[in-house]
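Starting off, we have a lone chain in the form predicted alone, written out as structure tokens.
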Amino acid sequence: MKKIIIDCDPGIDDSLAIMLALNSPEVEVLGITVVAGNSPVELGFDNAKRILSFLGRLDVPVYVGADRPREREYVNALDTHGEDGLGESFLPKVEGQEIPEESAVSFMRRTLKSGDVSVVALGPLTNLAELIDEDRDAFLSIKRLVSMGGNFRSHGNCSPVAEYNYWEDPHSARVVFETLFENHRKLEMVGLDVTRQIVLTPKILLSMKKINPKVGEFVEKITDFYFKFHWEWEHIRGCVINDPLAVAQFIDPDILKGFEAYTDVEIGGISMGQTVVDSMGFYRKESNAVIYTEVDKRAFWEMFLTRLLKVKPKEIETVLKEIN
């Protein structure tokens, strides 16, 4: 089994990503670390516990990390994810689940040093930047670092050029990219170029409810607000579920294709948070990122649906035929 830490800011699509990871036999989730992003950290902690409770996996520990970006003012995304961060589903708080004394960065530091552990980062990279500050060797011991964030040619989702996670804390994102460059390492960037192609449509959701009513109705409950948001702002019939694609790529590296390039993050002005991808090699610098640009949508949906719904591929064949 591949050992991972999920660093996230739950968040609707973070929650779906956690569900995918914990239903995948190839993955052992050692812990979930929460960062300020879509939701404030305390709310993110509660939401992670709500998802774990639904899955019957409260054995997975959750740790709280940075409650604000490295330098800029914190701007949540509750306008996108709802007042409770889970689509205004207002699921009951899981009682008896208090925030542990150990911090997210301390847990990362301790766990990563044991070796052979990867990180799937689904939110701003603040926790990872703080880990670099505290223990660079622990950060550099990460086996694979898959980050849902950034964009190459796709437009942004919180400015014309920036994706939310890197826009939220561009200074931390820059520290992470710079550290990787200095140490000949690479981040796998699952950005908007590929995640925008993963849309949970009303048809797919209806099929989920028919195949597995418990899971389908739960997904409907937490995504209804998300559906309405995407229709209002992007005129999409459905909702883009970014974060599960990062988990899927970690499990099956053939789902995405792309190229390697030196990448930096803009930290100010109207382009704040933009990922500057040197695809043409202007800087003559060694690559520090794998930029994914192509996605096998059928392979993703087969993995996502079979695992969440606990069915065999033949049971969702009708759904898969409609995906193009």
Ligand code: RIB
Given for the second form:
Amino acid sequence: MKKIIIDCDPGIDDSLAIMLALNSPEVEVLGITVVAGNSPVELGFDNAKRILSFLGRLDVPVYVGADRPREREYVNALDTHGEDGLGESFLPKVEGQEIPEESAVSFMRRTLKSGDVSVVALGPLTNLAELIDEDRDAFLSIKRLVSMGGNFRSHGNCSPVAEYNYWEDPHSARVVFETLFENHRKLEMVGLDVTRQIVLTPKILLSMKKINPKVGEFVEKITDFYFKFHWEWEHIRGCVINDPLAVAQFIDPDILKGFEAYTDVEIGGISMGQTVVDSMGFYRKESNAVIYTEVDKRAFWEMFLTRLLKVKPKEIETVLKEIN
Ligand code: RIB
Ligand code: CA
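Form predicted alone already given; the form predicted together with this ligand follows:
Then the entire complex follows, led off by the chain already shown.
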């Protein structure tokens, strides 16, 4: 089993990503670290516990990290994820689950030292930048770093050119990309170019409810608000579920295709948070990122649906046929 830490800001799609990871036999989730992003960090902690409780996996430890970005003012995304950060499902708080004394960065430091642990980052990179500040070697011990964030040719979702995770904390994103460059390492950037192709539609959700009512109804409960948001703002009938694709790519590296490039993050001005991807090599710098641009949608949905619904591929064949 591949050992991972999920660093996230639950968040509706973060929650679906946690559900995929904990239904996947290939990965062992050593812990979840929460960062301020979609939700304020303590709400994100509570939401992670709500998801773990639904999955019967409260054995997975959850740690609290940064409560604000490295330099900017904190801007949440509750307009997208609902006032409870979980689609206004208003699930009850899980009792007896206190915030641990140990911080997210401390947990990361001691866990990553083995060199056999990867990180799937689904929120702003604030915790990872703090880890670099405190223990660069621990950060460089990360086996694989897969980050949902950024964009290459796809338009932004927080400005014409910036994606939320890197827009909310561009300084931390730059620290991470720079540190990787300085140490001849790369992260795998699962950006909007590929995640926008992963749309949970009403039809897929209906099939989920028919195949596994318990899971399907839970997913409906936490995504209903998200459906309405997408229709109102992007006139999409469905919702783009970004974060599960990063988990899927970690599990099956063939789901996404892309290219290596030197990438930096703009930290100010009109294009703050933009990932500047040097696909043509203008800067003549060694690449520090794999930028994904193509996705095998059928492979993603087969993985996502069979694992969340706990069924074999043949039982979702009718749904997969509709995936174009
Ligand atoms: O821009 C989409 C990303 O920002 C997703 O990870 C979403 O959960 C938010 O964190
Ligand atoms: Ca997220």
